[in-house]
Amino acid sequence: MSARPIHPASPELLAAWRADPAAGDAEFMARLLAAPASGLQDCLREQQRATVLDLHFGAGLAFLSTWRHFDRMRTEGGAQRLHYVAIQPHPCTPEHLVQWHADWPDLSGHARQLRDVWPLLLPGTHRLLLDDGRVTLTLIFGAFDEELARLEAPVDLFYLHGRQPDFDADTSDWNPHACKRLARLAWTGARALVFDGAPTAPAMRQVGFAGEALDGALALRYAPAWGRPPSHVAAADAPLRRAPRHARHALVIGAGLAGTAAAERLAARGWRIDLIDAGPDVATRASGNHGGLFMPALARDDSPLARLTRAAFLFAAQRLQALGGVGTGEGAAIAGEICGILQFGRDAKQALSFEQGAEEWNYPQRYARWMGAEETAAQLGMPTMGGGYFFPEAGWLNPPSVCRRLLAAARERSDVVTHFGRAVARLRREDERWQALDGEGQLIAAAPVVVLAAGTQARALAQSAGLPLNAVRGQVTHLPADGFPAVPFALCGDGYLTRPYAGRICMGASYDRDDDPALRAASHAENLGRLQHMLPDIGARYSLPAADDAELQGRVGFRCIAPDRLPLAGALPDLGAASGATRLDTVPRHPGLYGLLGYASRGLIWAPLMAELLAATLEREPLPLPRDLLAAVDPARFVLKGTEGAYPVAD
């Protein structure tokens, strides 16, 4: 189901939270969580990576209080990472948070960090990393019942309110069906703290929760009398401590955007990495362009692509800041500019759709706004092809600099060994370890986990040769920046245009179904035509070179594209054993073999989120996407093409 525009907390909802001790009384929350029966201390002792699901978030009182407990217990040998997930149909605005947090002086330090990362009020999943990655806050803005049904997270402790419909009239009460959704997420020995919980007790008991009454809450423990899936069954009476299914050591094949992002996200979790690439350095193939755009896609129906790119764009923007920021100066961590992007409609029909979508969605101005033809011409100082969406916090990046910074960040966090100039010709599995072999049969490296992140080169390996990946040629043209009219932001239409960097402007790109690696005049001509379509008067303001000018520079790369233009992120299917599968969860997979492939022209935004998804999957953490979008990027989805019931039921 597509998302809907998010409406912030109303004055009535804010008043209801204010009147509720669990949402507004910091002293009440401190007493409650300090009680041993609350389950928080046990949760933080039993798991090295503890997960809390908060279904009564408000302005974050329980989160801030839990974070404070986590800080204390982490230094005493407790959980080293805290994953905190919250669903909010009507979230606070930043102004609301300032007002509420002023009443909680003992939590001021944590509250300030929360406000610093508070996301735009856009629907979907917002993955926020705090405290140098020790705390992961996954905020889900959307309809309560729908988002709970789509959530994938192994939960150790639940916070919920017994009178949830009092705070959201569209939410179901805690009947047995709704409580069953909690049981689906409950890890072995999970606890639940139910504020004003008396109305929920019978339904929670039916699904396996039982416990005792505290002052202002029910403290429950999940201990069903029936069998549980093997992955959730404890040894004896002790809750199962979650750990990766494999030793924390991975071969990452491919050192472009996909591979270096995977290395960084895994290294942040303590994994050892062997990074293998046939080239002499990072970003020598599809990720080697001089410049590329960093932006989301929008759709009036909020399609899976729009939802995925929104989550990916917002997460990537956060990671760029954490990696040191973006700039064009000599000391910039990543070369590029967050200068904004104007996306023209390709034609009048798409431009009209853009304008109508902007009116219907009323996006936050920092995310996207409609810019009419007169305004685009005024902003650029010349006639344009028309109106379009303006993304003020988007921009262009130099992909090789992104790859270099990701690799450096990975090395800062863990042991990373690079194997440049080594092409993997074959993968062989022996003794539960994958061996990467070169063309002479010589061992390059071995590990229990392999991440294929080499784009179309993955088709050369037997295990991934059957994946429907196509190589599409893309030629970019480099125009001399000297004399080019100053444009205040990057442009995108049926082609794209960056701002100047290192004396060049990057423009492109062709879309060719051949494997010619050489620059050719015909592709330059296409790119120059795209520029003149976006800016019809550019020829009168800049001396455009001839397409066959021998001095005209550019670059050719080959995009890796899946039939549905979405990425492949996750465990790779064993295609030889997959016949007869009717659901994704029944498709056989190669043990320990994962893919990050099919990034097409969106590698700059796909790479960080897909790497986070893969790392969270391997670590058995809450996932950063809902179940239906997980299915949309699952590499096994093509096995089930045309099969009814291919995706798991979200319930």
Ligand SMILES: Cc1cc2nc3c(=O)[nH]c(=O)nc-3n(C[C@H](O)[C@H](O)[C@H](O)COP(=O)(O)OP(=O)(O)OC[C@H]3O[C@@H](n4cnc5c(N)ncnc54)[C@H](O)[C@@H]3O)c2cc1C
Given for the second form:
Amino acid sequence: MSARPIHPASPELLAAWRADPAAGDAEFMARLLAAPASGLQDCLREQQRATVLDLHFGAGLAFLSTWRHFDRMRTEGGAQRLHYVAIQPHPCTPEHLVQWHADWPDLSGHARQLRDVWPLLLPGTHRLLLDDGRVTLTLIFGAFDEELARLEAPVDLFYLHGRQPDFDADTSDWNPHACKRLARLAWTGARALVFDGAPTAPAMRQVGFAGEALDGALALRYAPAWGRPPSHVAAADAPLRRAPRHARHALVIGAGLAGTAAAERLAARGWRIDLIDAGPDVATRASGNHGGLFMPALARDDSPLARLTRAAFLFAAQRLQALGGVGTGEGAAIAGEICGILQFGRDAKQALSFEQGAEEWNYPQRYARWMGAEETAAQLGMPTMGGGYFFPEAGWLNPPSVCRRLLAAARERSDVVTHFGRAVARLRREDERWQALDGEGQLIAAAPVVVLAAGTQARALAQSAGLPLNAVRGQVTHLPADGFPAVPFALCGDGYLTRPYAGRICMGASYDRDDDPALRAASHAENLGRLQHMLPDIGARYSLPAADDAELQGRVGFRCIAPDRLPLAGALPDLGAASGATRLDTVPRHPGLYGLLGYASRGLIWAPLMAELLAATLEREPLPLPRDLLAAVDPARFVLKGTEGAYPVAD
Ligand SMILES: Cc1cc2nc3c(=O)[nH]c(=O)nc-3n(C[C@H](O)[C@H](O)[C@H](O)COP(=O)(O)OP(=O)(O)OC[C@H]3O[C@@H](n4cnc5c(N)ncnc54)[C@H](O)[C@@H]3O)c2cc1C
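Based on the form predicted on its own presented above, generate the structure block for the form predicted in complex with the ligand.
All chains and molecules follow, beginning with the one already shown.
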């Protein structure tokens, strides 16, 4: 799969959209959608949660009209949630949207909200929550054919254009092969509104869509006269059945970043939560650090890690804002700073690769840019180890404050019972419910669904004991902020440095293969060495403590790391029954048992997106990642035949 930067809509494409009523005329669109035969009214009336896939998004006029219909029908007892998915090879810039939307004052309120969340023009899936989460816009910037093939979204209503290749030269015609990709996503009974649709009719009929002509469009319905293959996203369900996979009640085991984010995303969908943690409060283990960095990773080949961290970082940034924002003042919802992060190249080779990558990818300046050695020194007011990537909208956060805010937000939305100071010793399934039992066999709580977010300690439970998760010790050193030279942003290279907060600067972190929970001088020495490597002159400007200074503070934690360093998010494999499986969809899973594990050194960005992914999976919503990245985080990826021995479990 080719990785490439996103190019915004060209003047020619904008002109073609403007000339096309389906993209350029909001009145045409409103009229069409108001017609009963369009299917929108029925769809919003029949479903509690309606999903539209729009492959002709343009400046979003159909989206805005659909949202207005949804608003009206929601108050009349229709669908309570709208999922809107769109694929755009060449999206509008914010400036295009402003110009375009100005022509349609009736839509201005919704249009402003759309522009407020409009993402940076970066490839991949952008999950955007609007109207307090009632409307979810999943905007995918990438090639049509490729993204359609890897989309995971059961769809009620399609908006298509019969002359799609006129708007994107790289798109194939609506031949039966392309139409099959739509059938794969359609609920039985789904509708399709095809603008200028005559050219598509034969191919659509071949794959099971049939219907009638409307003014300017074809209105089709998916009603295949044959059985559907299991590869279809919505195939396993009876026609139009929309129940969530389980009753909406979950035990969440672990109240760190993973568990509190899961509680928040599920509670936002009306789930009852029992949140269980062995500790006395949230964030007592890995998530208890004073400060951690919050940033994406870049790669010139746009590797799965780069794509995943991009989606996760952008979603986390959006959620932080929605949760009340980040700051260091007393009233801040979340403690931290979006102050920017400079990531030094580890050595000359990596620095050169960063510089070339920045040129090739031409990232939006708000996402990342190359900062040469001279500029890093000028910005920091002292010599540095060299140049690096600068991420202006990254920063540092205090993880416990993130967990507290997530738990508070979950409580605002649903019924959340906390069980602090209770360690789950055993999980038992009885009568389609999981029981969490303590060491004495006493029941802590029971529910149809368990979300295991227990970090490294997940290995102590029988169902997850065989997962290849390793505990990696990390020690952070806390430097007194007094007298430390003012650095305008956080730093990372082979270590990291936050800005001051509550009198301390965090510097880390060691990477050790032992389980010693005590602070030790050797780890402080490593951290001080990392600092001097990043800022070679720091010793002349700040009185660095000795590594064995008994007063020197810090914290030890244990990262939970999978062999490929990617998270585990989804249904947990039944390891006893799984041997020999060759495909993820054939791996036997524990019913109702899900994991959010292996957040390694990136819990601050993984937690919100992985929680959203899990909640969307449980609710049968469009998923916020494409198929190949879902496979990359599937907890069952390690049990596939051929991977034996590749992922040893540490002892
Ligand atoms: C030194 C260090 C530096 C780091 N720096 C960064 C950074 O800069 N940026 C970043 O994004 N990430 C960083 N991380 C990683 C980040 O801290 C983790 O990814 C994140 O905290 C993991 O969250 P979690 O909820 O999965 O695990 P945890 O926070 O460990 O939470 C698991 C919870 O489960 C509970 N639990 C476990 N078993 C049971 C049971 N049987 N019954 C009841 N409760 C149970 C535990 O008590 C615990 O509270 C760092 C980690 C370390 C150690």
